[in-house]
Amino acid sequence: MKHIGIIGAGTMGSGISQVSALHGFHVTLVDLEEQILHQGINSIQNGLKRQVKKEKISQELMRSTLDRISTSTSLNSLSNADLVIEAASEHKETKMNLFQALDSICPKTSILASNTSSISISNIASATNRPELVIGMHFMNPVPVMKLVEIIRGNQTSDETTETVNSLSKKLDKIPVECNDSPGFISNRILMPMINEAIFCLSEDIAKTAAIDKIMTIGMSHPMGPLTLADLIGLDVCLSIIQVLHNDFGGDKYRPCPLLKKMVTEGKLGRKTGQGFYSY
């Protein structure tokens, strides 16, 4: 495996591109808009500069890493990719359409992976004629720092595909952990109800924002509080995942907090907009 295609030049896609190119793979980063691609490359450059400053990599390795990344606004540029990792927006129809297109563009032996944080891999795979080669690779944010890759097997994902993706993850200096296909998988099935409950606590005036976070960081040894984490992830992303859980499982257990819905409607999405549960 030499050529990795990555769809989506946002936070996750640019992070996956940086890590892949840093470990010797040729990367083609695809997005609909040149401006977003430009922003993605800037993000990668800044990330690599930080690593140089910390003396984790050399200037030479930074330059060779950037040289291994090309950009495109066309999916056809992935016609020779050995692996494609989709990191587009968290909408089922968008992903289904992308995988249907990739199935006709990419070599029949190419593995098609999704970085989805909640949507069924089996459903995504059904848009292709190669369900045995479709798998979930759920990287954690920020990708260059976080070690975990949650590997999600669809109903028809083959053992060979899973072994290949596990091996690749290790080559990227990540730790792959497998789970089977279920809404939210493991990470977000556990994490998002906790974040949602923290927002309910805030909306019911049980405690202030900082107090909720302090109780979880000091008392539970969490590296950051749930409301700080929600701002980092993006409140729109949190809402999208919780809605998937609610739609698929039903019941009040996964009902999105009205305050979360209100904040998303108002455009208060966390760090990326400068305003969420905290101001940035």
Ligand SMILES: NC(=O)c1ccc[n+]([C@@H]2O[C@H](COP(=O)([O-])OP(=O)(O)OC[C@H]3O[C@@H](n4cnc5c(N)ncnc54)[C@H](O)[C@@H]3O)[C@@H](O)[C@H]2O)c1
Second form
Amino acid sequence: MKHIGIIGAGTMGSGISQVSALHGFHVTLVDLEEQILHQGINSIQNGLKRQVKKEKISQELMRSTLDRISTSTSLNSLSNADLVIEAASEHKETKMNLFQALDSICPKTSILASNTSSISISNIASATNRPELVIGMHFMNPVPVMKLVEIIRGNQTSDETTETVNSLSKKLDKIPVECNDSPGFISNRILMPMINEAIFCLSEDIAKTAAIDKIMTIGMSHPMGPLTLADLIGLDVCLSIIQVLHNDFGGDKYRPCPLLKKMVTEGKLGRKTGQGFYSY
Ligand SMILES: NC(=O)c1ccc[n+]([C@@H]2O[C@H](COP(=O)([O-])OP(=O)(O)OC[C@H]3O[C@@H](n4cnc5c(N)ncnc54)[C@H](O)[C@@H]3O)[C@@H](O)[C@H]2O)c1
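What would the structure be for the form predicted together with this ligand, rather than the form predicted on its own?
Then the entire complex follows, led off by the chain already shown.
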């Protein structure tokens, strides 16, 4: 495996590109507009610069890493990708359309992976004629720092595909852990109800933002509080995930907090827009 295609130059796609290129893979990063790609490359550059400053990588490795990344606004640039990791926005229709297109563009043997946080891998695979080669590769944010890759097997994902993706994750210096396909998988099925509940606590004025976070960091030894984490993930991404859980499981347990919906409507998406539960 030499050439990895990555779709989406946002928070996750740029992080996955950075880590893949750093470990020697040639990356083609695809997004809808040049401007977004430009921002993605900037954020990769800044991430690598921080690593140089901390003396984790050399200036030379930073340069060669950047040289291994090319960008494009056309999916056709992925026509010889050995593996594609889709990290586009968390909308089922967007992902279904992308996988249908990738199936006709990429070589018949290429693995098509999705970084989705919650959408069924078996559903995404049904948009293709190669469900055995479709798998979930759920990286954590920030990708260059976080070790886990949650590997999600769809109904028809083959053992060979799973092995290849496990071994690739290790080459990227990550730790793959497998689970079966189910809404939100393991990570977000457990994490998102906690974040949503923290937002309910805030909206019911049970405690202020900082107090809610402190109770969870000091009291539960979480490295960051749920509201800080929501800002890091992106409130739009959190809302999409909790909506998938609500739609797929039903019941009140996963009902999105109205305050979360309101903040997303107002464009307060967290760190990426400069305003969420905190200001940046
Ligand atoms: N943010 C997180 O903490 C996090 C963590 C793990 C997984 N994820 C998942 O990763 C994926 C991306 O999330 P993100 O936070 O990077 O979102 P983001 O909004 O930062 O970036 C998404 C990018 O996808 C692009 N895009 C949308 N439609 C596209 C298309 N048809 N073709 C090409 N590009 C397209 C957008 O222009 C945008 O740049 C989502 O599925 C999300 O659930 C996010």
